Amino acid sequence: MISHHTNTEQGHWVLAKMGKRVLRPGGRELTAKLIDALDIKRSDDVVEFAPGMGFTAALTLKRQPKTYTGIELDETAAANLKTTISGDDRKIINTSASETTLDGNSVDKVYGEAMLTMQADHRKSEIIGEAFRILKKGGLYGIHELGLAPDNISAETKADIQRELAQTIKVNARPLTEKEWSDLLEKEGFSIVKIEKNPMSLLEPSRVINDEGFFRALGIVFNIATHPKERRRIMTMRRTFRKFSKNLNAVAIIAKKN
């Protein structure tokens, strides 16, 4: 069903109701180079942070890992994920990324994606402090987000990007430059040791083809044709993103508990 609240609607939610499963600023390619580089092995406990549609949990769940659990707020996707992911050692805990009620060093990898961004900077170090809490020592933690480039970025050109991200996507979205992700993780303790980027190109057709296939690509693009209001918020979203392709980026960090 398509929600009649389009105009105040989290763009991501607007994007899935059209049929987008792949929802994260680098795409496909970068969610797969994040799971490859944590290195999931039948022998860990995984956790993921706002796995929201599920579709990074099936990568994860190929893998076979010992344990998955995913931590996520929305009660509707929370509901959504405890039907399509159950089993031993399967389950889905629906509360906030910073309080995840999970013991103190007793999981071997974590990971969250395009949910950081979302927060306010003392928010997103409580998250990345109780990813630090979870995990075991020499866990490793990866995310994947929204960047801003170059690392020297006006203070200027920060804000019209913020304030014309809340505007379009109706979240107050605060992306980093690839330093000041880093630098949060590591006032946190970690220490980094990988970081991979691609563009900020989530709308754009030929990364629409490569994250969800042609066949799927062209039913997404029949529901945008078909559904007025959501064309207008989706095509607003991809003006914005392209205004301010030079400074947007996406950002996946894998970072080490010493």
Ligand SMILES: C[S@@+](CC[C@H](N)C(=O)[O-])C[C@H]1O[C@@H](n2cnc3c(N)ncnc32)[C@H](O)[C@@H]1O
Second form
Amino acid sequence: MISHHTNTEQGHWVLAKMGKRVLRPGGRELTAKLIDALDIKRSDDVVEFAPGMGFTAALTLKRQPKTYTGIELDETAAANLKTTISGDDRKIINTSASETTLDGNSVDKVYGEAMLTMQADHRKSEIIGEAFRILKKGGLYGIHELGLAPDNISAETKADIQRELAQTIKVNARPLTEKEWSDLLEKEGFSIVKIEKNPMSLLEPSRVINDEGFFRALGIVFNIATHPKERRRIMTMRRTFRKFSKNLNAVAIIAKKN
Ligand SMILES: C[S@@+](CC[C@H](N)C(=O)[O-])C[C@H]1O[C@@H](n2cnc3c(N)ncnc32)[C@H](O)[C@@H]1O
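Switching forms now, from the form predicted alone to the form predicted in complex with the ligand, please provide the structure.
Full complex below, order starting with the chain above.
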């Protein structure tokens, strides 16, 4: 098994420490579209890559799939998930989505959010290839990731964005254009079924209220106001997201193993 200790410097863990549970770029709204499009049923064996704080896991479990397996690399996050997700046919494996340890052709639906963006390109392909391997023929793979726009974005702007994201989120985030995400999925054997998009508004007040609910959002604002170090980090992240708002979006893609 491969597992990592939490790097508390990374932007998503700073946000989680402040109480944020929704850590994906298109928010709850795009997640709902992803889960709907995956059409998770009671007869499905479902695998989630990188459940993180377990927000989408809860939505999936409401649909009572036959089995649910979360593959989470971070040791602390995996241990926390194990305390909230348990019972027959529900399990969390603390390993990398590139080596799930699951059998080939064994599951109906696989999805992962805000976890491919942070991988180098060869690792993105390994993870997509692993989703393809474990899915049964006809199975669906859903991703929800950070996107770049337009498709013909200049190499210079792309490099600027990657550099600033690395500096501010402290994660080597490498977002791709809608076409590049689609090409990567197709290269591993998938065909594209559906694409949905949303603006990248992770840290905008209206999105935070929509994602977390009014009272939880108030708590987050209080936590940020009383933690100066985290406040500085979060404001810098928001400045970067705003600076590149024309070139950043959130993209969800449903792909099929034919
Ligand atoms: C930005 S958070 C997103 C969490 C959650 N999916 C969400 O959207 O709220 C990134 C998550 O991906 C996990 N992760 C990163 N690389 C991974 C890998 N190779 N395999 C499994 N999980 C991974 C991290 O531990 C973290 O929980």
